[in-house]
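As structure tokens, one chain now follows by itself in the form predicted on its own.
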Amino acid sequence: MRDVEINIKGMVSAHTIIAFSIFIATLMPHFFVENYSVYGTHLAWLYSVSGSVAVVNITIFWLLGISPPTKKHTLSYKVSRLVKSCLHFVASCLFFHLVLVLYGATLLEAPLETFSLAVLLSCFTTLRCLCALGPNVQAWIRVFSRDGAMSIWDTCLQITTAGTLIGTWLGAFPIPLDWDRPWQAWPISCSLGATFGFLMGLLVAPGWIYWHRKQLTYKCK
């Protein structure tokens, strides 16, 4: 039980750093992009947040030693693992792009905006899975199946991924409304919804795990 509480404290610290990085990433383009605003130069904000979340997640998961141990330590194996992870990430971006088109995003209009949102979603979801589980699709299927979590970080992946996808879905509701607001332009409301959903996942995950720590103890590594 004590190990669980220590891991939860580490999770709280990690999530605080990630949330703070999003705040910093929101402000940083102001010094480099003329007339910067989250609405007016939305892609600049989106790229800044995506890059920041990617770097901070990789660093935190590596420092905390959450990534699965590798049985092989040869350079060729590590390079192969890195290449596979990159390919998984690219495939995830293409998959999210396809899903967004199927859910109503225009195929030929604003393709850059759609793909940029797909990159953001991949940074919030797929990248964290790659950091925690590696390029192991079977492990991903296990984690996102019922009662498949084997650690509190697996449960955290479930919660943050669900928060991101639900936030994106809810963010799409205002787009077709005839309010003529600047934040209704594609994909502003969806990317903001995804970000708020991800942040809510970061906030909810430690609390939910702590509340259910007695039931989840057997799942912890």
Given for the second form:
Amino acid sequence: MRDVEINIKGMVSAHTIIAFSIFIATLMPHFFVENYSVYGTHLAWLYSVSGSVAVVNITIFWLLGISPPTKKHTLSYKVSRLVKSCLHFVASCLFFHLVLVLYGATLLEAPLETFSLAVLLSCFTTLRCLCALGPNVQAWIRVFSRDGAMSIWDTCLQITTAGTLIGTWLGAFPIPLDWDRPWQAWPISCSLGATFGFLMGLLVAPGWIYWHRKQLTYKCK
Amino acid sequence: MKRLPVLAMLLWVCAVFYVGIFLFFGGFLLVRLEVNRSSSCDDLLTPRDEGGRDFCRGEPRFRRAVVLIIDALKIDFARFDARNLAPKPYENKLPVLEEVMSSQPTHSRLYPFRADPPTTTMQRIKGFTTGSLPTFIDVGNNFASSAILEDNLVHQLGRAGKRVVFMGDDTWESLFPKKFHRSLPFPSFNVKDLHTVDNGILQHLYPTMEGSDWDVLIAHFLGVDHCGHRFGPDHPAMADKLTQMDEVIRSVIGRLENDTLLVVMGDHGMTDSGDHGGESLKETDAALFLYSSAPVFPAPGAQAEPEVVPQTDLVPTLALLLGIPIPYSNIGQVLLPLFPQHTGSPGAPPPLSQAEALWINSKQVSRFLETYTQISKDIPAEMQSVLREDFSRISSEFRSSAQRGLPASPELVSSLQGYLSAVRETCRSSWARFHPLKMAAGLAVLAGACALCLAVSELGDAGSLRGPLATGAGLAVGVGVAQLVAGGYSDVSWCLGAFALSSQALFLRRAWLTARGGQSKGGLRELLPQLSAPLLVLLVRCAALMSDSYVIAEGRVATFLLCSLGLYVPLRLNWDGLLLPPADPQKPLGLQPSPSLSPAVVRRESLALLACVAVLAGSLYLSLSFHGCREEQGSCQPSAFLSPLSRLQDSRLRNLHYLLSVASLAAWTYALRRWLRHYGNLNCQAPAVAAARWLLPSVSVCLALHWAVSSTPEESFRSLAQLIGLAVETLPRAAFALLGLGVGLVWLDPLMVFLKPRQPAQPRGPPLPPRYRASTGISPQAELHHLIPQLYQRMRRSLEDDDGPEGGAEGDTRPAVEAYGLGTVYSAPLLLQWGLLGLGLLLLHPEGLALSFLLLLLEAGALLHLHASSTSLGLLQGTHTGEFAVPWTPLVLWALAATQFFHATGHLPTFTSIQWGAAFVGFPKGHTGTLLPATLVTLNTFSSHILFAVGCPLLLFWPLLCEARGGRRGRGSGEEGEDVVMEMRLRERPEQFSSTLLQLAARYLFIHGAQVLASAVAAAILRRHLMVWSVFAPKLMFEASGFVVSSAFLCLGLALVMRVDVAVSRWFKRLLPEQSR
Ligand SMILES: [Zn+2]
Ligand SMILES: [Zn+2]
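If the structure you just shared is the form predicted on its own, then what does the corresponding form predicted in complex with its partner chain look like?
Next comes the full complex, and the chain you just saw is listed first.
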């Protein structure tokens, strides 16, 4: 039980850092991009957020040592793992792109925007899976079942991923409305929804785990 | 199995829904018949009169007229109050009117101009050109175009040789196509654009006025209306717009000549938020300003002035002032101040006096009333007779005073006015008023019907219907009698409403008590299904019907929701840990481990499920390319597949499209036959099998030939024109006949089962009890893989009771009799009927949509397999109880797919998008009646609703079919390890079978009914929304008609299942050997 509480403290600080990095990433491009605004130069914002979330996530998971223990320490094994992870990441971007297209995003008109959103979603979801579980799809699928979580980080992963996906889904709702707002353009509302959902996930996860710490019984790894 | 109670229950639920829809439409959609006759100068208004002609006599008062229509010019905008020192943006912005009126009081007047609801621009233009009260549906109008067919001012002006020049709102161009001498329409659709139309008019208005190439000039400005919609009246932009209009009026007055009348008018007002459409005074009261360079009005105070001018009154006034006949259907009365009180000065040809104008007007109105009452029963009979007597009394008075040479007395004038007002009021009360009480009652009945469906679906069968029905009927008769006693006549809709409300209230109360009686607590929870993802999706879908944007984008919304729910299925299964085989072998400590649970089986099932999701998503994506376009969707290109092949110019492209269509047709036929063959349903000589074997392909050939013939360009085979004409007529008819024959055969003998005795009759002892297998294959290999030893438990047991141990002593465990196709005995005829129906519906569509129909087949198959796979995954891992009940998820998916393919077959919920070509398939020369074309168009429009409704029972059968894949092996009912009995399982529990069928139908009806309810609520709440007549009302009508069609065909599908059940029972009876009785 104490273990869990210490872990939660770590999680809160980690999440604060990630949220802060998103905030910074929203402001930073002001200094580099002319006429920067979240709506106007949306892709700049999107790449900045994806990049910073990716970097911060990798760093945090590496520092906290949550990544699964590697059995071998040889360099070649590590390199192959890295390559595998990159491949998984690219595959996940393509997968998200496909799903977005199937949901009705046009295949031909705005492929760059769609793919950028896919990259953002991958940074919010797949990258964290990669960091926490390694390039092991079986384990990912296992984590997203009712009693598949094996640590509070797994539960956190469930919550942030669900938050991101639900946020993106809800973000699609304003698109057909005739309000003529700048943020209704594809994919702004969806990427904002994803970011907002992700932030909500970051916020909710430690609290939820804390309140349910009695019910959450994890098997040892 | 209970058959009649289930059908009766279903019919009652449907009837309650129909009553709700009928009640709501009775209050919401006002119907008027159009009279398609025109007035002409030579008309004798009252045949007995010999006093010469009524119209076009003498010199008209004005030769020319300028009509400036400022859309949404509310009366408040036009009034001027000098004492108001701090005017709001919309106040005191038209000072020109006040200046003119005070400086030239006999030249001008300003009146409040009261529009009739619905206060939408198109209806108003119809109103002040025809002089009638247009309702939402003017029957007689063809829906395909919005052109006004009724007699109207523009038509009469054209006939009189006047040159009408129009500029402004392009609605006029669609209402009066090719009627104008010159026309300069500007796009009106974009409400956000305040200036395009107005600036376009201003560019052309003054040059046109200064030229001489016109007699009547109509200019329709839209800026004020759009400004209201965008910013509301209380906004600086409105001040700018009104000031601009002030300048326009000034310049026009400056250019007027003496023979010209200027009319400045608004077509309706606006609410404080800038909208219109309803019936509040703010919306109905527009401004009417009349001006002439010569004095026309009496001095102020010399005569009583009307306080408010109804909008229809403009029509007879303009007609008589310009010397043209009053349009036939006009019910307005002339505006008296514009006519001299007495025909005074001798010498010059006298203009019409007030009394004469009123007299002509009354005769015309009375003639219209006579014509209208002959064709319609809208106007109550006693009202008609009162009006008729009124008119004959007035006319005899008028004639007698005219014979004596006296001018008409003021009393006579006022009684003429009274007559005209009475007619107007009578028509108004029957045409142009919502009935809020009826609408509320309709909504209540609809909501109750939805609750009814929920109760039936959650409780299963809930007792007999006799009590509620008897009470309802009694109450209905009571209401009818009470109305007869109180008012002299009874309104059928209220009797029906009383019947529906009381019977459903009684039923719900009993359901409530049953649920409460069952458990001490949680009665309500028993009645209401838990809020789960599918119901959430349904809720989103219903909420989306409340917003015009979502209704406009409905095709995409349905696709989006379908995709979401489809992807939800595997996610949810994974969350429940059912998608993957349990990873660790030591895990199954909780649930009882079933020995058959091999990871390979689970993995195969999961892969099948994921493949289904992929097929579903793929066909959803592809089906997006068959959508049509609404006019509200600006930059949208309708699908190329929607236009008939014969319109394609490029012959290679045409051939390609044709090949694609024929290929999809062939795929459709092949898939169905392949399925039937796979399950062993094509083996016997039954008529239904013949239908599947021969009719299905021959109908496809008919279709392909028909497409080929109808798409050949006419000029290329001129010599064969006669043959082609004959083929275009006979091929579709042959296809229809074959389809009818096929469906008839299916109903005549739906059993597609082949019985093959395996062993010769044993010479020794009494005959063995027959044992059956529901075989799925025909070849020996297929037998090994698919043969299912089917033992019809009850019957065999009863036989064994008789026969004693011999049955067991028989060493050979192989069944004595094989029955091929018994495992799909229910679904095979249903599927066959589905396929035949699909071909028939495809025939009514443009050729290119064959691809879309193939996608429909694919998607339906994917949905069925998805449902079957998730059921068997649940079953494999022990969480599914083995009940037949179909959960909400597949049903919501199924119903959403119906909506989605409504759009993916090129339909839209607008009247202009109805595919009228369907009426001429097989009848290229047109029809004599209206029933047949209406049926064909309905079948075409709701084809996807029809297919999904008929196929609905397949959702119940499919998981049972798929147990052949190994799903239930070992978990079945059995003493025998391989006892897979597929659909025979349903016969083992007939009670559960019938209640599950009822539940399935109730849930499906609920999903559709909830959508009808939601769109009815949207139409009721938003009845003064800008889009109500263009978006919400058509949507409601399509939703309601879709519901009616769906429910009818759902009942048809269930009836076929019951027909099969009867046939199966008879078949088993025949199999029982006589001796064993
Ligand atoms: Zn208007
Ligand atoms: Zn308007």
